[in-house]
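To begin, one chain is listed below as structure tokens, in the form predicted alone.
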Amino acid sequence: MTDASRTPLLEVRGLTTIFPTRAGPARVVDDVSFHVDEGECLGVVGESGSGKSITFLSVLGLVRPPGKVSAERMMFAGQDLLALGERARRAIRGRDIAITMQDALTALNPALTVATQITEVMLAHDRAGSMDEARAAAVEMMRLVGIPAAAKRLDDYPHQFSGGMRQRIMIATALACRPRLLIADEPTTALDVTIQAQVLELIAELRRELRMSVVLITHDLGVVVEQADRIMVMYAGQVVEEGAAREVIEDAAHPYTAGLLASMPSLDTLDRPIHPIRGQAPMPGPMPPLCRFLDRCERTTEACRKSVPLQPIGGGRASRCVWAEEVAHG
């Protein structure tokens, strides 16, 4: 929910993104609105499979046929990225707004040194003015996501660093331009809690050096607590519950969110058995015209046989849920 006495670094309404499926076609992002301000670290949660990434993926352009994206309303900065074609799309990607992916491993490509990919970006964007001048800036970047002797380590390729090293320099890599936007999606995968730590600090630090926005995509409602101003949860490609980190944490307005809780181990409680949520997320299709946690949910009503839309409940807060209020307070 946006608050009307500011305008946001980037504002999304009534997102959809659909892919032809053997059952029929599949939305796999329903209808999501939310936005992101600046200096902001909007928190994204759920589930392989939310739709998560593809929400981020359809607001770059970067889904192809025979996906299908539609929106209402995409802004960034004033921009509506609607009217723009391919090309002015292009040109904000990875200069305005970056993303890293998944899987440093994958991402990087294997074949091409660090100083190449890191200063390809910085020219392409217009960013630096000659190879000297980008290299510099390579190794200006790759220092400040801690990447020791960085000016030795410019000309060496991804396999020859480890793990948490490669995540850095794919950070490094969507840096490069000094975007005001990054789109960190799953940025701890298969990496060690220690270097999962690392690797969210170096984040939440380079957000305040740099003074950006951060969306930080992932599975684990952990992960956002301590970095996240405000959390989406997202579930078969629905936003089910968005509000201020603190309270959604504290104070669960959905079901699956307490689900969610309810499934993390937590140090501060280690006598606290672990509540996996029943059942399965749907799979990728038609969906019949009600709550899509129902067969999941413990406290289901007749109410939810039918589509439940994304309602406020104070505070900035929302909830899909016929049981917001009695979920969130009761």
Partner chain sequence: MRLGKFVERFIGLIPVLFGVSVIVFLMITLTPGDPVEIMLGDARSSPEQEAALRRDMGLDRPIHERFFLFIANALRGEFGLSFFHRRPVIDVIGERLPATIELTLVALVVALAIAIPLGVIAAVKRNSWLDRVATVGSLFGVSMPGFWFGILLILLFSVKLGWFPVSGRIGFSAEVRSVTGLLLIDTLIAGRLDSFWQALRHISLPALTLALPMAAVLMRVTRSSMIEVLRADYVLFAEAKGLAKARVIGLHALKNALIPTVTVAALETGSLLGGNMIVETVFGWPGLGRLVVEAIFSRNYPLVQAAVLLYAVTYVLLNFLADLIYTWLNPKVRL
Given for the second form:
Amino acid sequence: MTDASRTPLLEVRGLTTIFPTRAGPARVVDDVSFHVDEGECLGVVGESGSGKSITFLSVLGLVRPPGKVSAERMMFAGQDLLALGERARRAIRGRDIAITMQDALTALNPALTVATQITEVMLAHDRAGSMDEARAAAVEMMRLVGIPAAAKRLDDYPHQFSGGMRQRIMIATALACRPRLLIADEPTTALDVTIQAQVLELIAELRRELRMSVVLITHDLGVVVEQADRIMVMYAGQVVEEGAAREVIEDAAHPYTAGLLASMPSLDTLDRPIHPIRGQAPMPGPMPPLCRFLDRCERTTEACRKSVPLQPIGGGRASRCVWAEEVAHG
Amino acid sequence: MSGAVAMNAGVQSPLALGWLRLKQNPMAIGAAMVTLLIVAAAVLAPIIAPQDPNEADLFRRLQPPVWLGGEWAFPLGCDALGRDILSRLIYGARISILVGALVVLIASVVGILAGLAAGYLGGWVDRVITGLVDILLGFPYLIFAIGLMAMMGAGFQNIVLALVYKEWVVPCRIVRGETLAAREQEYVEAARALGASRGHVMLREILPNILSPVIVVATVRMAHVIILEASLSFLGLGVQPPTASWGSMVSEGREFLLDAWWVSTFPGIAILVLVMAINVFSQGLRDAFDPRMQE
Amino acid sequence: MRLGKFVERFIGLIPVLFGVSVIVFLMITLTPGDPVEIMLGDARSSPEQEAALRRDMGLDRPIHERFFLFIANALRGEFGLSFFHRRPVIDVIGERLPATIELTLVALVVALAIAIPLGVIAAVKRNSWLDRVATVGSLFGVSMPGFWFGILLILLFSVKLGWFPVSGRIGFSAEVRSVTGLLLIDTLIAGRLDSFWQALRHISLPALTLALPMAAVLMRVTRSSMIEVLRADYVLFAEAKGLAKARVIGLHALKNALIPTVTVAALETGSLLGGNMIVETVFGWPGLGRLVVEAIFSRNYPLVQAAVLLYAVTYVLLNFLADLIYTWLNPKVRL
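Now the other one: the form predicted in complex with its partner chain, given that the block above is the form predicted alone.
Below, the chain from earlier opens the complete complex, with every other chain and molecule after it.
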């Protein structure tokens, strides 16, 4: 505990998740390394299919067969996740590391009451001794995430709540055991614009209140701009850029990040036209040893026709582009 | 296997692709061959049956199969009247297959026409047909057939009728649903805009496009109808003696289970094998032709 | 579900029930042969006697009057005299009904008890040898004619092994006072465990025979709906909560996967009702099904008519029940 600031809460090195496809094995997550510090918010950005969700499902041990997960190192709060058995991994899930999913409508069980779905987490991890205790704690949790008349609505079914309220209930479920790390997977995508801001604000508030670390997974750079301390950008299963949030946004060191920024409408760039990135992300499958962004990039040169490693570019930042310096300052 | 299918996908029609998939399914091909074998036996019964199926000989009463001390001329043994079980099995196949095929065929024709009319014409035609369908759905199948057979009396023609009276509901419901969907499609609207008659639109435009689910279902239904016929025959409500049918053969053998298990057992196996073969084949058909079932 | 909607759907049943009774009425009326002659049989009777009987049975009236008479009587539970028993049809049926209800209920329980666990295991361990065995087993189940399966069971378990009785409901010495008419319950009420055990042994094979095709169908339904449900986000989310596997599968997945199973189960009881006739015949079970088969051969038409109507009405009501259960299980529909 004395060294908490230097030992990350979660440290992952060389994480690779492979799914078989018709064309051959697809490295959906390809040699990904990252860490999340105590109390930190890490933004993970990428298009759908970039492997960002699978990365964290891999950390949780929730990748289903035929998917195969391997890693060089996976440490959480001093525990070696790779060495733990299924039982011990399960004890960590929901108690120390929790996840919220994109759409609460599909993530909450339609056939079970909200009470069941919140209390069962606490009961499973011995955070409540009795059902009454668990129900009281559930009401408290629902109040914390801002659900009006929580006690009255405890025995309602998910479909009886509005979209925004459902999202809050899912967050309440995830936080029921006060986890040390919350993985918020696309917390705003399924919501109306007006409610998006409320939910983000709620997550920020809870992060302070419960002193937890947050991984914010999103395809929308706008979401992480305000929340994240650091940003990790993923493309086609690989990390293509990472660094302090402000620096990454101010001068992106990878053409993909730059492309995402250019395609994002925001207040301070209203005078600029929006440029969507041309082309499409590659289909999952075996990849040739080239820069994976090659055919969508505007800077492609002969030097890009090889596999490019993620290289540190100073200041705690890294980029997977041969032209990182030029992109960042050009 | 999937690679070959994928390679050809670009150049072939869905129908040809379906056939290709079907041909690559060894279970379905095996099942089809078993079915064809039984059909061939039924057709060629007078030629291949070793004995006259109805010739009784009390000296051969309950004679065991050849491997239990019987004789080669009566390989599966004889029943209580000394009739050759193998020959009766071969002739009995005619009843099962004929009833199965006729019922499904007639029911499909009636059901398709009724379904097209209900789905395409709508209005009172639809109300009358769906009303009738709902009422018929109110009867459990076997009870309905037993009730009818009780009233109409046993016999081949009556079995077919009793089963058709209810069976047409199945294709009718499918065709009605598909027709309702097809009515909104461009090709139908185009034909209508070109002034095609209602009959033309129903039979020439819609029907060919909705036929494949009907055919797939018809094969499953045939297996079902064969069991129903066997059940009616078992209860004594089927074809009348001495004509051989598998269901009545099982029934006749019940009394002799202890001394002569073969009398009931072989026709029972025959029903199981035929019905199973048809079911497996129809599963293969569905996998090959119904894209909705694929993952 | 709101009461109004319930009443509305219930009223929707009336035309169907009416149509069903028309068909049952026509079945009998259009039958060739003179019911009076059948009833009097070979007994010598004078033309006056015949005419009196004809009048009693209402056969001298026009067909539409006879139909309304039939409906009016049916609503009062009057189906005339059973030719054979010389007693009201309704009494004869009433005597045999409990045995059939008991058999059907036990078969339903057996079918669910086989189908749900097997379907769940097959889905969870997809493509394993267990899954394959279950799939082949369900193919056998739908392809096996019930009467032959029953005979095989008798041959193996009753005749060869002697584990179960060959036929009947209970031994003479074990009979108890009838309260519900369901022996499994009556024997327990009477506190006679030996009788209960006997009744259980008697019902085992017929119930299993009756249950087999239904179990096969339900197994497939459960398997495929379970496979679909296991892919759902809420199952992944439940796993992410760190719940025990048993809870994720047994509660989160199963509660949703069972919705189609239960609905199909209610619809498939039609196959149980029809199967009764076969199974009761094979096992000498003294229920309604065997009574009807006997009545057919003694040309006891009023009884056949009443029984077919009873079966059909039961079936229509069961379908209605399936609808209700679906609504109840599915909170999203329940508004």
